[in-house]
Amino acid sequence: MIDVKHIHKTFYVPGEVKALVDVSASIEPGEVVVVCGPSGSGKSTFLRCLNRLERADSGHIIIDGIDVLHPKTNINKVRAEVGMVFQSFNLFPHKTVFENIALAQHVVRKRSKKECAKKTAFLLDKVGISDKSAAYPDNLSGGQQQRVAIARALAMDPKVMLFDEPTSALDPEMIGEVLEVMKKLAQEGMTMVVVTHEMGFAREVADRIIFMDAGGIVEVGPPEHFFTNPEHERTKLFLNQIL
């Protein structure tokens, strides 16, 4: 579903930043890959080229068999096989959760509005906010705002869905009910790869964790030997650091 082969990035914000250095990588579809390691490894940067949000400045990004890179490919009929999930909800703040869900289904799907909103009832159901249709997101806690999003990711029917530290800007109590919802996704059968710390939801859901470090892939592996076996020091460290 995924190949990546060899992506250089580099930031100059003052300086020279390598955030990505000859990154290459794998999801094969129905994978769920977790991408870990420390501040400033490069994981963001490398989630966020995979939709081109950030333009990798050499290396071929594959998805479902188009180069994202190419210069003729259409980047917004990619994202739109591509859900992306932020820290930050990205609501629009003046339109109800319905309207937040449905507006992306009628404008880039070109669905009608019964169809938005058979979907859209759908997949408040299935996040577990049903009851939320007609709130705005001031009136939800973090975790309501973050399903809301996904809900609103999943609504484009993707491919592929990338998850941005989805758990980092929320209260602890609130990290569970998104984490299910993300568990769910993956027991269907979806194609995900997430950056998070959540090391319980790595070592129960993952098919495969990439460790970044200095901007490049240190490890490769499937959970139980990631966690229980790392074959690199500095992924031993850095567990030693967060378990």
Given for the second form:
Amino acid sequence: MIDVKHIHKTFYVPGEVKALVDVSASIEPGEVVVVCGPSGSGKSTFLRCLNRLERADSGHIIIDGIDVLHPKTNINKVRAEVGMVFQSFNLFPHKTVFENIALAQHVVRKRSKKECAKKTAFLLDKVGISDKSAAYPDNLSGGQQQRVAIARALAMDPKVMLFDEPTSALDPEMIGEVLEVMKKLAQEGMTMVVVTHEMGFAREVADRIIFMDAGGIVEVGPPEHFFTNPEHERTKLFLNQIL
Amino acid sequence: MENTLKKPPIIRPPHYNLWVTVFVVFILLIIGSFYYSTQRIEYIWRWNRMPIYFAYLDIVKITSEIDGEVDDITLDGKDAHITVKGMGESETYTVPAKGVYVEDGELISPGDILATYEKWKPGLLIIGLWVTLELSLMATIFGVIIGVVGGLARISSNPAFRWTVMIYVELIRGSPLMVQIIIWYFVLGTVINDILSTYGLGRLSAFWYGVASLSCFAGAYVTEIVRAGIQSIHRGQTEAARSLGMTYAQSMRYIILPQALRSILPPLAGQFISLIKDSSLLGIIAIREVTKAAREAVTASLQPFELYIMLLLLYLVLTFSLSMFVQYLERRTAIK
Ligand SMILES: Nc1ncnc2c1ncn2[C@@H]1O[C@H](COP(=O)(O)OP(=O)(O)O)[C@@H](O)[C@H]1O
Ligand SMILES: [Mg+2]
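Okay, that is the form predicted alone; can I get the form predicted together with its partner chain now?
Next comes the full complex, this chain leading.
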């Protein structure tokens, strides 16, 4: 489903920051991959390179057979197939919850108003906030906002969902409700790449865990292996710090 | 328990009423001393002559076009039909019955008055005010178009767009509007009208060069306002829109610009209030906007004080109603 080969990404800010150094990974359809690692290790950059919010300097990214980095690729088509959920929700504050979810269906997928309404109602029910359809995002709690953001991404019927620390900006009591929605999604067979520090979620839901440090992938493995028997010193150090 | 809505008590500084009185006396003193000074130089105030600059009753004359004599006058309700018969030709004029000026059988030469009637006409100031409004409205529309395009080009990653707009903005903001108007009319206007006439097209009037200079001037400021408005929207908004597969244009149209509008509106209103005031400079290229009209009225009436005070009030009415309108718009676009 996703094939990443030897990508590099350097920021010039004005000093040189090597955010990604020779990163390769492969994600199968239906797989749930959790990416973890210390802050500044390049997790967000990796995720954002996948849908070209950041453009990798070199290497190849193939999603569902399409070469993301090829100049002739229509990136908007790719992005419509790749849902993304941000740490800070990024809902559209001037639109209602309903409009947040319906807008892109209409202007990108060209669905009729009626189809949009039906799909939106279905998704609102799925993430459990049907009663907030007419509310504006600023009037919702963080957990509700993030669930709307997930519904907004799902509305495009994406083949892959990317989550960048979806619960890091939430008050502790709201983390559960968002993880619950993500868990349900994973059970339905959605392909997911999730950057998170929620190790409980990783242990329970992930098929594989990628550990990143200093712009590179240090270790990849299934949760059992990752938590009980990590190979690398840096992975052990990281696990000691957060568990 | 009874829960009546009580207004919080108004806390006033000590001697509040005293200071209110001081204020009123101060204002009256200024007006009074101004009036006294005008008396000293023996200025005669004639406010009663002012209404004609707003509207006046004109006497319209209907004149004959042919030589002959009045053959027939028939009344038809409020109208009268006067038939003038000459050698081999005959004309019938329909005029208001009250204003018939001729009798049956009267000899008529071309240009003789057959009838007159009265009609309300707008005075000089009102005509000028209308021109000012037209100028400001058109410059506002073109200024917004230039500003939105300019603002988008200014934040574009394409250096050709970005630099062109940067030069444009610096050029306009760094030079006096008066000079820009002169260049538009006497330099660009001459060239453009020359080119137009070599292709057998009509000349553009001073009015259009006035609109062009004001639009360009406002456009530069609006460009900066739009740029700042767009940049005030958090990057995450664009990223969210683009990550859903929206194109750059779609994310601008549906997500960024509607949000930017709220922060753009107040400075934009200020810009257009200045535009109304700045249009008073257009008199120098012989556009008869309201300031020029007032100056003409002064030449004719020799009543400068009344006319210029009224001119001031007219501008105040325009700018004040515009700022009221914008406040209304701001309330409407506020996020619920
Ligand atoms: N847009 C950017 N401009 C400059 N530097 C950036 C940018 N995005 C990320 N970086 C830098 O790249 C490195 C990796 O960042 P990031 O991918 O956000 O890490 P993580 O998500 O793992 O915390 C950091 O040093 C960060 O400062
Ligand atoms: Mg991050």
